[in-house]
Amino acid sequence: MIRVRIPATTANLGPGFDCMGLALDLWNTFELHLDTQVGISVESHGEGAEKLPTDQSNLTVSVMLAELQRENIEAPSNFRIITHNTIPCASGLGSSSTATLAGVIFAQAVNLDKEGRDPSDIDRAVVLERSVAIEGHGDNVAPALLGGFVIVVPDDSGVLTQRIPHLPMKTVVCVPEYNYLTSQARAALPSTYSKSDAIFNIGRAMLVAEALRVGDDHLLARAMNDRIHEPYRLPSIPGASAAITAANEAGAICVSLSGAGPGIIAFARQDFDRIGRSMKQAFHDAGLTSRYWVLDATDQGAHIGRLPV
């Protein structure tokens, strides 16, 4: 019926807590097949395939069914979802956001198909608004859907987004094998912040956006600092602070948590493997195995198309 290809994302970008994200050239693919077989099934390949649920508890399925119920649309009783995942799960690279987006898109596709319309003719504005509502913040789902570097905030009319042009940028992302749940990452944050910390982050978030827009590496290095979430999350991830230090010493422009972690993202122009190896060694010294990827930022967002009949 329909295939969706969605990129990885890195959110927060240091000081832009919950409101800035960047799409990366690493992709998950989801296919929805309306079959004659009985029941609902999920077939996963690649990253996390052995762990992901294969029934209605699967995130894509549960989001799809909830969205159909919300719109009072009868869900198909027989369908199959096939996923091909290259984004590591629970890494800080937006894997769960790709699953949420796919579920919202599939719900729209089912409704369009029932109306006799092209199921790939998705309303991206509605997809974005619903996905942000489900996630509670848009710093992963917005760049995953739209591509590029995106600033996203809620407002009274739904979601306010601005896609900021940026010069080409490479990143090195190192992800340790460490179970750091989003719920844990959220629970680590304080309920209030000082005015000085708020000012610190607001100013630096604007400078990060400008540095990425114009390709000012010196400004990016000075601005990529945070007082809202990293000081509270880094101590919970063994080796993370050491990995940040190691990446900086290996030649990175700047380094931060990717999303809520446990992944660490370094922005760089050269020495990519050296930076990746240095972060791996820091995690190894803390007792964790890890992997790293050298990834381009991408201006491509979700690709949505019909499957061949």
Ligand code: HSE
Contents of the next structure:
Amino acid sequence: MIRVRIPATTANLGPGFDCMGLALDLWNTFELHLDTQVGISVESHGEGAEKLPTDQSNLTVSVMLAELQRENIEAPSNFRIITHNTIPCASGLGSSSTATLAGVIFAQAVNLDKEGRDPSDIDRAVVLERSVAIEGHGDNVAPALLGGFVIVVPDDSGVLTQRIPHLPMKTVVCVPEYNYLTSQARAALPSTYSKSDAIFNIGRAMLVAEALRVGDDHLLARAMNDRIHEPYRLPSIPGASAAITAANEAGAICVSLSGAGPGIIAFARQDFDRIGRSMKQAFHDAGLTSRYWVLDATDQGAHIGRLPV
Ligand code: HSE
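In place of the form predicted on its own, the structure of the form predicted in complex with the named molecule is requested.
First the chain shown before, then all remaining chains and molecules of the complex.
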């Protein structure tokens, strides 16, 4: 019925914990096919295909069914979801956020179809609000849906987002093979912070946004520092601190944890492979294998289109 193509995202961008994210040019694709007469099934290709559930426990399916139930809409009894993934799973690149978004979008598509309307005529504001509610923070789903560099905060009427224009930016993301769940990474954080740490981060988050907006690499390098999450997470990921040091030494503008990790993201204008190899070496020295990607930021958000019948 419909196909959605959703980009990877890097959340936090150093000091912008839970409220800043950037879409990256690496994509997962999800197709929803109705009336397949096979019950509910999921066929995954690419990254993580061998590990992703093929039944109702699949994240996209469970989100879709929960959203339909929430709206008291009868779920179709036969459908097939086909995914093509290029975003590594559990990496800090927002792969599970693409699955959540797809589930919310599919639920809305089913409803539109039942009403005899175009199933791709999705209300993106509703998708954003529901996806943020499901994830508990919007710094992956907002840039994945809208594209570009996005600031997103909860507010009384739902979600407040602002896309900030930014100059072209390349990143090198190195992802170790290490099981570090977002839930574990969030549990590692303290429940309160000192006033000085709050001030440290608020100021730097604003400076990172301004640095990306005007393309000021020197400012970005000085501002990309965090006291809210990285100090509590980096020690749990073998080689992560060494990878940050190595990437900086190899010529990165600045380096931080990508989202909740375990991936490390370096912002750079040159020496991309040198930076990638340096991070791989640091993880290798800590006993972990890793892969790296050189990725452009993208201003394209989720693309939603009808499949031919
Ligand atoms: N802001 C979230 C966190 C991103 O750091 O926990 C998770 O992808």
